[in-house]
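Taking the form predicted alone, here's one chain by itself in structure tokens.
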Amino acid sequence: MCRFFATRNLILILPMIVIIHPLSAQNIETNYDESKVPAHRLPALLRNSDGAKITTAEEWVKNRRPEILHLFEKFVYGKSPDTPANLAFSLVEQDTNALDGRAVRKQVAIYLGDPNNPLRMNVLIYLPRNAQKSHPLFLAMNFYGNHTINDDPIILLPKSWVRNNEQLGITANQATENTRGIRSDRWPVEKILQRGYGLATLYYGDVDPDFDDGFQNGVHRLYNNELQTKPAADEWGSIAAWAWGLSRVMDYCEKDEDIDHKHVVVMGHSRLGKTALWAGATDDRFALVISNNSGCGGAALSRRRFGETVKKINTNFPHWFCENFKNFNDKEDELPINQHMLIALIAPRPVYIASAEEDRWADPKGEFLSAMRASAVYELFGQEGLPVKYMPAINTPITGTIGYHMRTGKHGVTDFDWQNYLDFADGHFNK
């Protein structure tokens, strides 16, 4: 079948745990000692570039927010193209009795670029199987293919480049049948459905394969001008491209009557947590934003230089951000923005920031401080941002319009995380 349509809690004292991150192969010294965090001052969140103070929500929306968004585009993520005119959707598969009768499954292809030779993004959607007309939705990208989130044998395998992973049995940069369901521990599909939410996911490599080849693959090549072979220094890197891809899925959600497009949650983990934050900042159609262990370039304050730094991330992953970001390697204090300002761009919509105790590379304290500092903008809107000024105890979620927790464990997505994300969404969607 095919159709087309265009309280304050205890202060937590963290032990110093030295972790050598597998991707920090450049032998750049890493700081995991809080006493060695350099003295720093954050850029003014509520002052315009001319020094004028922002005192109302109207002034924020009209003056300061556009300035900050422009600075992030110019110096960090890069500017992305507008919504493309040549955008098409195809419902390639549907089953109203999926997962042993517990779900409706849809698989949707999104076509970009030349209609005769398009780039195809495959979106997997599960919806609760009941009589409700439309359902709120969690939207998140995955790292190894839609088929890895559940062992459902009907899920399509990606045909695009896949990152090799010996532990997961992925070789030759290809998805295979033996990888079906290998990441199901991170995707509690049944729990999400039982709570009344749908889940949509797409493989991030369908938008832009995650390796540096000068942007000759993926979506970038479709939107170069005739004189370009790669994006300009202030144009989109891979994180911005992935965020742009999430917005294209949102375009589809607005057309699907089974999805409550006014209540779509964009969620991401690690580099895709950075992506979710940027998607939420640039596309206000996302009603709620969740960042899981996003670290440097995500929720963590870069001026702390704790764990992963701007230089490390640009050295290890030169394609993630725009070229201009490299000018701030070891010069974080010269960057006119910081990540608390990224979170503030999402206001007044709810946002949840989550950290993991052992994920020192991602700087949990820096993530908390970003969430706390962003609260000032939420207060302009008459809302409580993050209702504490000190890090909460481990496994103690704190929620206002901004939510935060740090759980036990390592870098990853757990049932504890999902339980709190579902509860947070319930609270803000009045379910």
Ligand code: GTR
Second form
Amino acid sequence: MCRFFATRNLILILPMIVIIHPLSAQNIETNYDESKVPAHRLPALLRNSDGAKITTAEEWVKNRRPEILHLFEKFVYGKSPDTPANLAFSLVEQDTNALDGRAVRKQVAIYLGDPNNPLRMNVLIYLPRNAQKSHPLFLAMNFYGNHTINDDPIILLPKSWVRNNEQLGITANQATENTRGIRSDRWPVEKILQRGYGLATLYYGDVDPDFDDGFQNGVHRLYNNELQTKPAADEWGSIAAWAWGLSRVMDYCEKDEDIDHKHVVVMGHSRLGKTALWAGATDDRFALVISNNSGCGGAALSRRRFGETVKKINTNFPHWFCENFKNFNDKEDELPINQHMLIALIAPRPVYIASAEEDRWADPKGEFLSAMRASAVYELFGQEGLPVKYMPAINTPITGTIGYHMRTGKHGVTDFDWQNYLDFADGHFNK
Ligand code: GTR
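Alternate state requested, the form predicted in complex with the ligand (shown: the form predicted alone):
Once more the chain from above appears, this time first in line as the rest of the complex follows.
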């Protein structure tokens, strides 16, 4: 009788659950409740895979760091090709009197692949017009084209695919004249120049258009071997490709005497924040790294499964990570790494992680905990990582060699964010 009752109720209840919430399944699954964060253990940062403890910076550099880098390559972002031999740069435009005399503007084309039919990435560079010989620089990718960061009419429009955005007036997957300067609120060019920094930016779609087409567009196809039509399961997805593109800009910076290439900051927002972290981890020529609201697959600890999860990101953006990462959908605890280890790969270089209070999808607390947990590696180098153990008050930046803030507001890049990035760079570059 009892069993019958239980079974019958189950039959009645199950369809009800499905019927009541069919359209909001995603919301049901997304956890925004701290008390429901599953108990989890982070993989040991300072223990080799053979169990040996890491106690010095030398051991970290020689043994543990390469292991962790390899695990991220193999299971998360995918391995990228080495620096290509046939890389060509061309200064396509220069004005030493740009922005009403406040800047030097350069537009540089980087050519990749077959010289007869190369892939072209356009880099826009503004440098301060002052007496200094070479300038420290912020390097950051943009989402809709270089011409969207400022209404300067000379900036070249990208020819590659651009995401449609009705609000911004982009409807045919193409950049248009009327989108000049539409993102200037996120790019305080004048302020950056006044503070003595240059700014370099490139459109991420020039490196790899951000949609899932089996890697037939963008840089991937240039580096397939003869038997491949797409990257292998442990080879680069789009985030790794964008990071690789940032390294190619760094290759250019090393050759431009107006740029102080020892003081290049790599910065990115959201998916490009994930990209900036991976660029900083894989290329130690970046002197300082900034992740703005990077969330899942960026700074946030994925084992917390708060907001965006591994399964959600792999489902919505199947091309961002390497194929192997999909094996960890709903299995975050089986990942041999977690995102604090990504931040640790940047040590001892300074890194700043920023969250926004209303950007719960990106899990601000998970971003903070990552920054805090990475500190152990900075300490091996005799540096203070993040100088606090608890989340700081809102709008209160905390800065050691690792910096962190959570500001009020939504997912985005604000003047408050930039102000703190410039201050952080000043502090570490002794400006
Ligand atoms: C979201 C994605 C996030 C973040 C963001 C962005 O849709 O779920 O991981 O990267 O896009 O890049 O704007």
